[in-house]
Amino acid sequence: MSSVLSGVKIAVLGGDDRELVLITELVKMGATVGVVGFPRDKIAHGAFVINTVEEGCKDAEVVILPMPGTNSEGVIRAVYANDNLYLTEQTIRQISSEAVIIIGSARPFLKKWSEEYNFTLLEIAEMDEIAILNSIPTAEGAIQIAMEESRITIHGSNSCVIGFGRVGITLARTLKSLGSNVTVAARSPGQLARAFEMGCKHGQLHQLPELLSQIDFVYNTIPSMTLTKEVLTHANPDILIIDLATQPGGTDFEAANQLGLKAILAPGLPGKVAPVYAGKILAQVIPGLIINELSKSDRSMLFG
């Protein structure tokens, strides 16, 4: 066993089967684990069952929530407890100026938090070698989505992927690669350039109202209003919308509902279709992050 993390106190809040896949590593390499929202059972031999979040952060070096975070009230995503988890001040206050939080993605408020108490904070889901790697589930996951959701095939249908960020490359290819007729709306002329490249058909933004009017999938993956009332109203009747972006996603669903278009809001996919795989992910990266930011300050730690 990996001693690497030895002495370390680590408090991991909330999550889903993802983090008992980091907490198991964290175990391994040494760290003390206080693990918030999971049943004794479902834990690592080794780490600690805490019964509050308060108690949790209490001490701890290093807090790590889930990577969908909290809402805006401050729940934290813990799929597992019987009861709402909450992060609040009054518990940030507990946390060392020292300590380290790391998450996917983080509110305004815990921002605003970090600074004023002056605690370092990690967004993790926007690093290459978490977003790129969790691509792989995200795709596989919308494809899921569409065959369980229509009556007709991938092969040979009309695809349209707007964005082409990590996602939307990782998705345009697999839809390729099934034989779909892929179609990429976006901004930026690189990525319209990198589409082509593909063998893609590509279009602007401006242009989806024509575009969606040929459409049978359409897959969002831009976290802004993007399939407003006056796109949908010129998509094809038959259409089915997945919309991977970040809650609240990118579609107009009340138009959707009312104009009789499919629409799923579909955010979170690698939690949900591939578990264990993306708990990998993070037992790759985040023990690193961590050895990373403690070894910046002055405390004594022995690194393997």
Ligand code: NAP
Given for the second form:
Amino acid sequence: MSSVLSGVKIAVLGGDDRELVLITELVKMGATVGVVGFPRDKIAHGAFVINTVEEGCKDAEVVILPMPGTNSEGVIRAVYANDNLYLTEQTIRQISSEAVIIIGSARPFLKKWSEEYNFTLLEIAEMDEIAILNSIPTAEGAIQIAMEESRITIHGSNSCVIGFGRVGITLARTLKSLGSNVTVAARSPGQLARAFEMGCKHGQLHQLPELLSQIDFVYNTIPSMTLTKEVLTHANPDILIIDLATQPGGTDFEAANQLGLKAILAPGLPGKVAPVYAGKILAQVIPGLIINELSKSDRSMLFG
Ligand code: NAP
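Next up, the form predicted in complex with the named molecule, please; the one we just looked at was the form predicted on its own.
Shown next: the complete complex, the earlier chain at its head.
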């Protein structure tokens, strides 16, 4: 795969240790990589530091933003930057309409700009090849929190996994392999059938009140209100709630607090608990996406 990105101008704007792994890989593949928001001594030999987001975007054919992207004010997540890095409309206007922006999840304003200024926006967090691999450190990170925040073992405990998509399945499997008694709650009959096949107990979401009375650890992966006050009222008073769903999660945290239940919202676990692994996932997937985009006819003529 080496040199396949030869001559491609890539700007990496902010990020964390995951991007450091990605930058190394992009340089190895021959790309010209400009980096904003990292000190010189952190980044791979061969990449160069750029001082501002504007400068980084000016000639870039590919702009890479971090998985968590920006906040609602346009501040790019950049853990090693001394000052805030802003993604503004003025900056975006300088990007070529042939350019590609790659980001985990885009805020509505970036989606709007991609339509207005006609560049390609690739949101990668929801792609299976990223999300399934990311579910591994997410599950391990969630279990790490459970271990740290409780005084019982996972083995022999009663766990409930709510939602049975990419994270839910990996979590249930990992918990089972540690000897936990796992119950899965989901709305889809197909997902519940899979939970049964995996040897888990299972129930519909409306059964949560009765299910939670015997549960030690509940992991929510549904990104909408699920652990309501009504549901929490029936929970085991010693339950630990770990909410993994996109902020603001699916738990009524105020009600949990009022009821004296311990509830933790745990976003961004792959980058926190396994940044090198999570960086390798990016390094594995993003070059292929770039090659795919560049091979589309008019862009390949432009960029050679
Ligand atoms: P997924 O594969 O789409 O699975 C989501 C699950 O939630 C499915 O069972 C889905 O059921 C269910 N669901 C979604 N909306 C629902 C609703 N309104 N009512 C009932 N069930 C609903 O997603 P995933 O990749 O597992 O990710 C799950 C969540 O974790 C997402 O919010 C994701 O952003 C987040 N996440 C967090 C971390 C972290 O570090 N905390 C890491 C990765 C992902 P249906 O299939 O029936 O829709």
